[in-house]
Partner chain sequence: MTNNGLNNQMLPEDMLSDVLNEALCAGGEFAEVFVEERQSMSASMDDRKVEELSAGYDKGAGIRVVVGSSTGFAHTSDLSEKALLEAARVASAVARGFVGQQSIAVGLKSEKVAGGGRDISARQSGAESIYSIHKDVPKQQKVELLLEADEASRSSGTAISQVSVAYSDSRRRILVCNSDGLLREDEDVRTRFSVNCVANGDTGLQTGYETVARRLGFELFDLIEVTNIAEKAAGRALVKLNARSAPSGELPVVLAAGSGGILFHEACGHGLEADHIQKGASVYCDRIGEQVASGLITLIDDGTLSEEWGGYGIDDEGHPASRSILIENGVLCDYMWDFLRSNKGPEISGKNRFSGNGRRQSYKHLPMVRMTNTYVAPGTDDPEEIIAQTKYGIYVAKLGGGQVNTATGDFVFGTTEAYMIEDGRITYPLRDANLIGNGPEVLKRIDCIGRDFGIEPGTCGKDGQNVPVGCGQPTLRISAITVGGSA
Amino acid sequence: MDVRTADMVDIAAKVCGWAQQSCPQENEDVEVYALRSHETSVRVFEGEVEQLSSAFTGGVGIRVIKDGRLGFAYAGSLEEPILKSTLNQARDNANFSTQNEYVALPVADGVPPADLDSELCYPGLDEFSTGDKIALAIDLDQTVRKLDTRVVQVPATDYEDTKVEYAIVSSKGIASSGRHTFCDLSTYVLVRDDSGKGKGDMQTGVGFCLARHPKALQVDKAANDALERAVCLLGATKPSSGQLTVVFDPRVTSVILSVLAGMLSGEVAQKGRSPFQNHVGEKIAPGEISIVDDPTNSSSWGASIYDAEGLACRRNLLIDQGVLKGFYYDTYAGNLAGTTSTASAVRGGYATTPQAGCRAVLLEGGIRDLTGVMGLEGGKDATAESIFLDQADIFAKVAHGVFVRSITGVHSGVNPVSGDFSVGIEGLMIRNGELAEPIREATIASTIQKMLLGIVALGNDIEWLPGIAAGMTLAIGEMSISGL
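Chain structure, single chain, in the form predicted on its own:
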């Protein structure tokens, strides 16, 4: 079977049909997840192609549930003999697994799928030649080298694209499919300051742009982004320790929201591993703040028509005007909690089973009155008609703070059970409403709970970034910084 032309729904339905024909049993449920992808990757160095790869892949993951026992098997092939062998292996694995009353396949719940196919998939990606992809990467490499005399090296410039098609068919009546395309262009730049106070200092910066199709990629945006992020940190020094307002760059906000989203998993909460597990119905953020996970928002790179169990994706409100409304669930987590799935199942591919996860997390709302909150009056006040602020207006209201451009140590410095938050930062000080000297080798600390309650401003610069959450400028009223 040619993986490049096979129909995913037909494959999944055929395997599911084999299961019902070969051994029809009332106490056995079967789910088939079939996936096909085509990926291209180009790396350029000094105007020449350093790496080039293009690969078609296809595979299937099969879940069999029999008497509350789950069997799973997968294969990186769509050949018929392999598919039959994988089904038999999943059935065999079910016989040896532990019985679990909460394990089940979902049943369609009547939520209509969003009409997103034309927005998530660019059918012309296959027609965009390899030569054109290489040309984009070379153009970015050459553009960033010419932007500034302080550029001393561009270690890597990359173009990548992916086209994914999937189908989920089960004996419970699920028959879902979808597809999406994704392209990105990125560069990594090294700059050196040969004059002034920071003479000899070197800094790096990464810039990128994303799109559903390569014709929408913006070379200048990626180049300028990388250069600005490197140059702004030249001459950075260690700051003094203290308490101050922290303003997060959109990229950093996206990471923080992703961490928070992990704490709002229904399965995590049921297992007692979330700091919010006993706080449903309580205020955990300012009243102007809401947080949603909405995979039907086509602007998100995680947008999808269906979740990883074949249920139609939908908007899930997690925090409503500061109050924790609830958690998100896949079928298993929903059964565990005595509720239903929120169509929040995700997978890492055909080789993994589904679990509860977010796809498109967004902060909504804003703070209307910042007067005195951040220690400085001034700047343009937000109004009821415009509750988000320009980034410059947020800076203008900060008497003493730091603008965090990047963070390190998230995996080791954030405790998802207690909410403790301590990470390394680089950025710029804010003094009397203006950006000041660059800093590095510093740490900020708080807890996710305090940070949520301490939100004092949201930026209007919403940007969907790689991963599960949107970025925007975000200001926290007070955090601890450790430096000198």
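And the form predicted in complex with the partner chain, for comparison with the form predicted on its own?
Single chain only below; no partners, no other molecules.
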């Protein structure tokens, strides 16, 4: 079967059909997940195309459940003999896993699928020419080079787009399919200060913009973002150690929310790997804060009509006015917890089995004034109508703090089981309500649990970023910083 034209629903249904014909046993369930993507990527360097790549990728992941035993197999191919042998592999694998009463495929639960297709997929992507894609990347490369004399190199400027089509068909009557498009334009810039007191100092910045359609990409936004992030750090020095207020850039907030979201997985909690496991109904955040995962929010890049097991995605409230409302589940984790799936199954492609995960996490505001705890009375206050502040109004309230522009070492420095949080930071000091000198080679430390309770201000600059969570400026009352 030609991967460029194959219909994913047909393929999934066909493989599922083979299973039922060849082994019409009542105690065997089969689910076929078929995925096809078409990706184009362009890398530009010094105004010329350095790499141009275009390809279709397709594959299937097959789950077989026989007498409560799960077997899985996948193949990066849509060729019939390979699909048949993959089905056999999945069946054979089911013989070796532990019988587990909680393992099951979902049945449709009556939640209607959101009507998102026209918002998530731009069919005209196929007609947008390669030449136009290259032109966008060259435009960004040239724009960022001309922005500032301190730009010494732009090592990589990338355009990437992808169109994904998926289908999930099961012997339990699931037959769900969807598609989405995604475009991304990004640049990586090096700047050097040859004049000021940090003479010779080099800094880097990455800027990007995202859209469902290439025409919606904002070249200037990506260019300015990259430059501003690099330039603001020129001359950065190591700060002294101590306690201070920490204000996170929206990009950083998004990463922290993603880590927190991982700790609210029902499967993780059921297996005793979340510090929040026995805290449902308890206050784990200020009463003003709610956290929701809503893949039906079409502004989010993780938005989807269906989850990875074919149930209709829905809005799940995780933290309600500071109180842990509950966890999110896929079918297995739901069964394990004695509840049902929240349609939160995600997959990393056709080669992995589904697991519980978030797609579109958003911090929502509550009802009461949070400010007045960062040392100063400057700027505008939060009101009953909105606790979301302009970023500048948040800075104005900080007597002694740091504005964290980027964090590093999240993979190694954040332990989602214990909640321990220790990461490298770069950013700017905040003194008496104003941004001050840049800093680097420092770390901040706390725990996710303490940070969540310590939130003192939220920005109104909500931005959906790549990954599973929206960013916004966020202030934590006190954290420890290590430098000199």
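As the structure is a computational prediction, the values presented were derived from the model and not from experiment. Between two forms, the rigid core is the largest collection of C-alphas that superpose within 1.5 Å. Numbering follows the first chain given and starts at 1.
Trainee: For residue 118, is the CA shift between the two forms at least 2 Å following rigid-core superposition?
Mentor: False for residue 118: its C-alpha shift is below 2 Å.
Trainee: So that I can tell if residue 277 moves, could you say whether its C-alpha shifts by at least 2 Å between the two forms after the core superposition?
Mentor: For residue 277, whose C-alpha is compared between the two forms after core superposition, the shift is less than 2 Å.
Trainee: Given a superposition on the rigid core, I'd like a yes or no on whether residue 98 shifts its C-alpha by 2 Å or more between the two forms.
Mentor: For residue 98, whose C-alpha is compared between the two forms after core superposition, the shift is 2 Å or more.
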